[in-house]
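Just one chain is shown here, as structure tokens, and it is the form predicted alone.
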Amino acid sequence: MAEGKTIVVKIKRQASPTEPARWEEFSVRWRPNMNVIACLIDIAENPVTRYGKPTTPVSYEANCLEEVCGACAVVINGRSRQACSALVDHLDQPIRIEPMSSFPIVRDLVVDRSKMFEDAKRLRCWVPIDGTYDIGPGPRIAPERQQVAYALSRCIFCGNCLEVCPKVNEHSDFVGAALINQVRLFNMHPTGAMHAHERLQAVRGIGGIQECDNAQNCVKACPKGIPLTESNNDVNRQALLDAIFGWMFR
């Protein structure tokens, strides 16, 4: 594409969750290398539609623009990614951008997330330990189970799994594969293997590991390769072993 060249973007728009949807279409001016958040910020900086028509900037989330803080997750043309990582040169025109529909909207792009998180604290993501004093180093790791967690742990909690799983919907309340993965990064974890227990009875409730109907779609879709089909198997014959045996454990 040459220099004077422009690209033409196409955006749903909705000022809120209660106002109905629409369409509004720009011309951006292309430049080399340029990304969908490129394209965002010319229009925030010029607000008139590609036909001459003003109209407010467009709403949307970004912070980091390399790929690491999943913040800016949208659809684009179609498919669940990252605008940050989405260069313009890739992409057929016009440029389709929409929010995700797995969560509820807030403004234009802007979609609330705050699901995933409330899930994180209810299977326990995290290893518990207080702070207060110092209990010294923590247990070794052998390299060959490092290599494993740092895999699980380049989650993002960018949602994009989430959007294109067909359980996750509004007759569902399963957690996604996302927050499975914790389970099992966290799982993984000498110290937090000591509430693994509760971990995996929080994944076998209401919207657990069961709703999974391993449709592979998240993997396909994760950016940062996390192999989620296999944290999907493997949480799930941990959530089966401590059904059945665990009380021996314990």
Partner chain sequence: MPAKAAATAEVTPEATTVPAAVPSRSYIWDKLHSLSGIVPIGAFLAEHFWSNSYALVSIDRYNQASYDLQTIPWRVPVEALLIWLPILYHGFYGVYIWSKGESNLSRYGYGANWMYALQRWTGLIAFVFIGWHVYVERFMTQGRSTYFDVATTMANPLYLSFYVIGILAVSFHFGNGLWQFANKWGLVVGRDAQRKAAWITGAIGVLFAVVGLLIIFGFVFQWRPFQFYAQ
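I have the form predicted alone already, so could you send the form predicted in complex with the partner chain?
So it's only the chain below, everything else dropped.
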């Protein structure tokens, strides 16, 4: 292979939330099967721009390097995706890397995604099992149902689905596809279903499911292939039935 082949990486950097953003270009030595994280590691080792100017190492997040932790979501060549599964050989050069714009910036490529976690709490996205005594095993779940739930449960809270959504921006509080999918997942669970009404009530609240206008970018962007539009419509049906008929049966 071409020895000494290099790749050009352009990174949008910002030292702190209050400082202005700027672009910096780096040149990185090419190696086989390189991913974008490998480029960032190289830059961290030798933080010098393409033009020889020393700079600070680029801050970024990554853990698993196999698309299961969700930490490394960034916008690469204009598309929001996981950096660890973005292979350099499949990307146009120069490779442009930006932080996601739907979340408050922390530094360089690091953003603060706690909005998703706060929304998950507000939407009661868990199965309540803690108590003062052992409540014993829950009901069994039919295999077909397990299969559906398994697909939904693979969400890694990366935030790509929020980043690509035209309804997630500073004018709207939309919680985003991932959170609506969580509502469906936990309402499907026999124990979780005990709180179905509370979740549905919350999902009709501020920034709730009504904000979705079906641009359906989420389902294309999800690295885990979660059927997000399906979840969305399913929760739409549940929330509507709960709103229309719920009060009669309570």
